[in-house]
Amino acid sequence: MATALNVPPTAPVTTPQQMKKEEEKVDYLNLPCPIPYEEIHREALMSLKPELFEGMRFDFNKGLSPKFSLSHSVFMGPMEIPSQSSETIKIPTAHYEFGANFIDPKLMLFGRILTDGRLNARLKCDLTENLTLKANAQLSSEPHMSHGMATFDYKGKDYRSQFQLGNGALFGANYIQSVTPHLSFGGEVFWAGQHRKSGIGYAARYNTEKMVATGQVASTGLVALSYVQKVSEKVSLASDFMYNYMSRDVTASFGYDYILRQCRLRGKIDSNGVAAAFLEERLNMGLNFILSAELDHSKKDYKFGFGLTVGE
């Protein structure tokens, strides 16, 4: 006669797929804080918009203390002037720029003055752990060329908001919110009282460890799309699409960002036939060599520049 065996119940077996689903569960109460609304195209701009220049540039930076430093810059090269013809008109120019910087964990001050009388100043001050004041101003002896703007940046747990005030009765505000660990949505409004213009815009950003995709649209006619793919730790590819549905202007660009052990190379080519490259080479500790080139075959405008940066 067979006897029944009391077999204890076995625990459920967790499969790798179930473990993966548990790891992918999103905690919507602990989403990451997004980057500021005005920087949603940050990665694409790094590759597609290097600081191109034409002529010769020399920069010298000297640290006087851990928080205070001075800078000297000399630039010699042509300057473009407006013209009714299709050809670009350039005149030779040169200027010297003196700068002073104060950098503290909660306060940063930057000042620049040029030989033509222009004065540029920037300020960043952490009022609290979440509230930051940013201000910039440019003063010029030429009429209607001076301007200033102040921005209050509030950083929340999973959102950011900004309020801007500028001369000419300029008011602006934006807000960006994380909706998933990788996706964020935002919007902005502005009013320019001097020109009696207002606008509204929306933006979306999706980012992972390997890619960043952004989209932006505004009532001013702007439609901007960008995509950055991180191929490796040293190589990134970027593309963007800019369209204005009021003026019907459209431009597409493709670029790269290659970081080597001693140098960084960035370049791009766009749908207008403009090709550009920017090279930063570290020759020694505190000594960098810069090469810049931009070719516009349709306008027959060719720009080449080289520079040297001494000091960190």
The other form holds:
Amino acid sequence: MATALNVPPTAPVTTPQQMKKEEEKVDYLNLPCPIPYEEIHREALMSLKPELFEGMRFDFNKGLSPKFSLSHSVFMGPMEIPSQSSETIKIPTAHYEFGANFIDPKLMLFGRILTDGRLNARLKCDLTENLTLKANAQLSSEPHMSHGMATFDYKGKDYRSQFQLGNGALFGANYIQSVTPHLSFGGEVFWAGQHRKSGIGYAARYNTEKMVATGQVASTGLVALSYVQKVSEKVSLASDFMYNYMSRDVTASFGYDYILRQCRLRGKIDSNGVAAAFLEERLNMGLNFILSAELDHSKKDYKFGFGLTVGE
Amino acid sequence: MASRVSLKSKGKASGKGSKGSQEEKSLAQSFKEWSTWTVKKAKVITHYGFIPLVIIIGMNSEPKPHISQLLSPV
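With the form predicted on its own already on screen, would you show the form predicted together with its partner chain?
Complete assembly follows, chain above in first position.
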């Protein structure tokens, strides 16, 4: 066997390596653990859906110890109110948000409170080595505007399963399994008591070191396909296709993500006529400058934002 | 006509049924009320107490930060 691999020196160098890879048999009992079901579109979302904002944003993160940090955040700008008509209604608002984070390998607590009294809290706790409890809540002083959700995750050797409970009698469960070292399949089912809706969905993800392709179908009418190609260490390109077969809504988007030494630039263009870009520039250690732009030519809605982030 | 008949029969049935299952109904109802009261109190406690809880846990973690670090802007 060894002599077969000793190719003459004039042959290309990749040949012995390629032959070695083919000989490595896929060990189906030793597959890697798959990505959690809700992060199945993670690479595509990171490139195509940056946190675009309008107005001015200032974030200050102060670390009091390696595990504990406080954050102060100021935002001034128009906030969009969801409206029934096609016109977008924007109301200028300004708020200050205070936050505290505690990050431990076993317990993570994340809390943010705004000046209008809204609390956004997240908790992640490792109950055992494989079982994790995650909870998040958005509480507000207004009645019937608070939401909470708790999730139990179980991580197996090559599968993950999750059970979710939410307020308003919301139950959900999902399961994802690695089928080959590159391919994983998953499914989910949910039931919303308050809206009397239930749904089932399936997802598949194929990833290699250079590319990720995912597909998701749900009984709510959603079909989502995405493809991300890592062209080099610094550049990745992503494309996304979403189709709702109930409402006959189609959206395709294409975006890029440049991770350079001093900055991270993400841009995308949409089939709805929306072009967006998001730049994070590292001015100094711990000082980041953010620029965000979103041009919606069909709705004539142009949003520009700038901000500064201080701290890690 | 049909609605009047159905209302009468409903009234009769509830009259008969309430005497027998009054205890069960009140138990289920009191359980529901108690759980609603608990959820409401838990919501208020979380709303006011979550951030102080995170701060207390953080201030007691190693290495212990000083209280002046909590308030100063640097």
